[in-house]
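Just the one chain here, the form predicted alone, laid out as structure tokens.
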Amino acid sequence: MEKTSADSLPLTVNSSEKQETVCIFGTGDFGRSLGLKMLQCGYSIVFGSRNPRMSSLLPNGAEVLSYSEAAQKSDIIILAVHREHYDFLTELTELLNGKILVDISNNLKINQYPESNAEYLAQLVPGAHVVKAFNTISAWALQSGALDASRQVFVCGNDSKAKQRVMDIVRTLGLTPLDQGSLIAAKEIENYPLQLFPMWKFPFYLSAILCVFFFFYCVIREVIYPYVYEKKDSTFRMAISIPNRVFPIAALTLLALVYLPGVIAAVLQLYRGTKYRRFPDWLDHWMLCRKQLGLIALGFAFLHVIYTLVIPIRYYVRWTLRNMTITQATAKKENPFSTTTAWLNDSYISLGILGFFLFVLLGITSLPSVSNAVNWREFRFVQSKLGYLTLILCTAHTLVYGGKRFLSPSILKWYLPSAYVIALIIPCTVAISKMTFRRISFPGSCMELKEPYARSSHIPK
């Protein structure tokens, strides 16, 4: 058997019709792992370098030449090399004239120049048509196939026969091509790559303030409070009693964070009359993170189920039980059973249970696998009325939790009343609300309160 390298041995070939050349300029990590991607689903490849003689670790099959003479051999050129040796273009600008220049670039940091260098080459050659692409997908991504990446890849640029052309070879490779449109959106899409979790700042920040706050708020109630008037030692409480607390505090808050802007939406619109309005920035950036806020209550949610669990075996609980156990014993004495105290603790356990379980049914049908698999109604289903049912769930599991103690004094403490207590205003608000305003009618038109995790941010123009 002849030996064949695996460099050389295209994936997908199409034998009946043969592909056309595409030129590579540059021949770095990326612009290899393009050129070996494009081999192997048919093209024919021309590499352009400085230094033809000096480039090595190509894959097999690929021609590497002078940027002049790789140039005439296609009509597109793929620039693989970044901004500041863009120079080179100059003396190149009458036999790049109607060929088709696509710019992969990306810049250190975000809008870092004033022009987007897709627009900049534009300048530069101003008798090629400039595409914007694949400056979204990175090398890794091109080896693997894609498998354990993004597959999209943003596309502009204003010549629309010189996009339908790179947006097929896009799809050739596997990839899905995007149109973002003219290549004034060459500079979002360079900025795109640079961002860091954008739509998880804001919740991301939030939560930690909700978790910082109400874990000093327990402190001062169960460890400070003890210590200045039993001088009792309970800082062992700080491991797992009060992180349990801030939990669920947390996830239960989060929650009622994703319906609150629709409320207050509904408010707003009732205020102007109309619907056709645009919302206020900050309330369209939250409504834009409604989906992450959710997704993050959903954690917090996940860690009170675990820490709920290994209570039992946590050292406290079993020694005040040895101790209550021997108490009992010796003084000949049994609590008597209280079919109330049953039925409020089942009631709390279920309620918690059910509440936990359309949690995580808003969590999975928010995932975009599982969104693009159902319909539109039904989304707007589960989304809006389950998870108002959710919030409702969560809302009561506290309140019965809370039981007869929310009226009793001796919960306060330096007049400080229990962090569940103070967790209830937002969400009972949005649930009130969400009844009070559940539809407001207008005169040929209907509005509704906001759903959370829309796939579209539902803002009027």
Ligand code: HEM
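Here the rigid core means the biggest group of C-alpha atoms that line up within 1.5 Å when the two forms are laid on top of each other. All values derive from a computational prediction rather than experimental measurement. Numbering follows the first chain given and starts at 1. What changes on going to the form predicted in complex with this ligand:
- Here G273 counts as shifted, since its C-alpha moves by at least 2 Å between these two forms after the core is aligned.
- After superposition on the rigid core, the Cα atom of N372 is displaced by less than 2 Å between these two forms.
- Comparing the forms between these two forms, the C-alpha position of K161 differs by less than 2 angstroms, with the core used for superposition.
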Given for the second form:
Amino acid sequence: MEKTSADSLPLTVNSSEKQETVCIFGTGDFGRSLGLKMLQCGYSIVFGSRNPRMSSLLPNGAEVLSYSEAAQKSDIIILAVHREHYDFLTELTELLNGKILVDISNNLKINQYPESNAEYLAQLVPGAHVVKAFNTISAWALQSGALDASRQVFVCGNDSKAKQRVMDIVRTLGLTPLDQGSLIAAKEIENYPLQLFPMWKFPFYLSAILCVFFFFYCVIREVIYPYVYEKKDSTFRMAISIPNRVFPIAALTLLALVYLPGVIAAVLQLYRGTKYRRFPDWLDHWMLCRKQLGLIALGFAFLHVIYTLVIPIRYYVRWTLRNMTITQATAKKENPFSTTTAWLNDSYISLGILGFFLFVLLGITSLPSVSNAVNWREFRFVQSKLGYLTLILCTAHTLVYGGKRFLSPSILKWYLPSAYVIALIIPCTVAISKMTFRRISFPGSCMELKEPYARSSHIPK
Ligand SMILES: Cc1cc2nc3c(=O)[nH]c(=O)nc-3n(C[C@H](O)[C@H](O)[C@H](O)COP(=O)(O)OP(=O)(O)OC[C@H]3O[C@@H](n4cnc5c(N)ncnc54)[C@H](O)[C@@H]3O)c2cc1C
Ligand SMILES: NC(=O)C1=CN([C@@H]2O[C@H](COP(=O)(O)OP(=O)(O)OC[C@H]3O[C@@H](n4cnc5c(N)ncnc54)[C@H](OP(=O)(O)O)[C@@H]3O)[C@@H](O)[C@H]2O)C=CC1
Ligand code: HEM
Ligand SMILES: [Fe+3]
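I would like to compare: after the form predicted alone, may I see the structure of the form predicted in complex with this ligand?
Once more the chain from above appears, this time first in line as the rest of the complex follows.
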């Protein structure tokens, strides 16, 4: 048995008091790791195995018996066996009557079976109290002690006392039990470890589509167009200039898409005259992945700031500046200082900096350690109010950057306006609609939107 290092001992070990005996069916990876952890926490462990004499590698101090002998030793039996091998339990139904059977199994695919493994177990052994737990913890993490990410143990079961007993074991092992209700929740709990960033899929795909679209849009306007009309090779723009259009545009668009569903939701509530009806699924899912959209937008904003910082050291910029200076010197032409241009230039950069500062603040408040330290109103103030201010500052940054060029026909290339002009459509719509609709009252259902927390005092008229 490997030496147990102090740090793998759970914080709540209390070796003086003898804990109850727990039985573990199965001497495989998970059974052995869980047995070792429970022994360290002072439990006495009895393993059930098909071949008690053959089971090597078991932690010292653990007893190993046949399944039927082991079942008589404790009223809590943790089933460290794959669902496919549950059939042997039907021979033990008498013995398992009234006992707590902890199902820890996972499947290889989401919704692999019509019913959850735990419900299947409850059908096999109807007299036992089946509780689902531990399936989100890996054998490796139990053994190595590296439980940082997955300390949470989702627990569900129909018998509350049985559930409580299992949650006490979870706590004694230094893990965090999360009661998910009755055994119906087992299916979702079993699917959980099989999901891969479920809330990030839509934001990722959307960002990829935005980047690809705007990249090719800029290539048409800034590489192909000059090549066709001026035989100029501007392919080098694909390295920095075009990414420094695509990334800020993606950041601004995604930021606007974080706040658009809130507007749609609010208008829907106004239109329905109540906030007590569910949103359509597409809007619900969109509302639920706003955090992920916002964090990806922040990532693009960071890229834009880095690309912007390197502008002065680019060969193309230095060459252009040098060339301009020489041309002016030889032509003895002065380029008078324009205060308006200076104002426009400095203000759009300053708006960008302020917008970026608030953007980072939004990101910081979404860190669990920070969001857990603020109350709901404070969180909403930052995320909703400051979030809108971020959107307005970044939109203003882009508008001022565009300056007078908006209106000059020369920016159209093959009738295509600059990419940022298209990028401004959603942010401006969101900013304007948020500012206007807050006061709007739908004809026939004049009501003011109350914040969600004011819900109790707000009875629909
Ligand atoms: C960098 C960054 C990080 C972010 N991190 C997070 C984060 O950690 N967590 C997070 O949630 N968002 C996060 N977001 C997204 C966004 O900031 C928040 O979702 C913000 O609360 C949206 O505010 P809102 O005013 O648009 O919508 P909301 O404040 O949600 O309100 C919009 C409207 O819908 C109604 N409404 C809202 N929710 C409900 C509901 N459940 N039932 C009925 N009516 C409702 C309200 O009454 C209101 O009228 C992040 C965004 C960014 C840019
Ligand atoms: N490994 C992990 O990290 C995690 C595993 N789980 C779940 O824990 C359960 C056990 O997983 P794991 O320990 O990795 O699996 P293993 O294959 O390593 O061990 C399963 C054990 O089941 C027992 N068993 C009983 N009947 C049979 C049979 N007919 N054929 C094969 N084995 C049988 C065996 O013990 P014996 O020979 O002593 O009878 C065997 O060692 C699974 O349901 C899994 O989904 C959940 C979370 C994480
Ligand atoms: C420190 C913060 C920022 C600075 C210093 C900054 C600076 C700049 C500069 C110099 C440009 C012109 C780039 C060029 O001409 O190639 C620009 C363009 C732009 N910026 Fe920023 N910016 C900042 C933050 C932001 C943020 C947070 C957003 C949006 C979320 C944003 C969105 C844009 C957009 C959409 C453009 C136009 C891109 C184009 O089509 O050319 N910027 N910014
Ligand atoms: Fe295994």
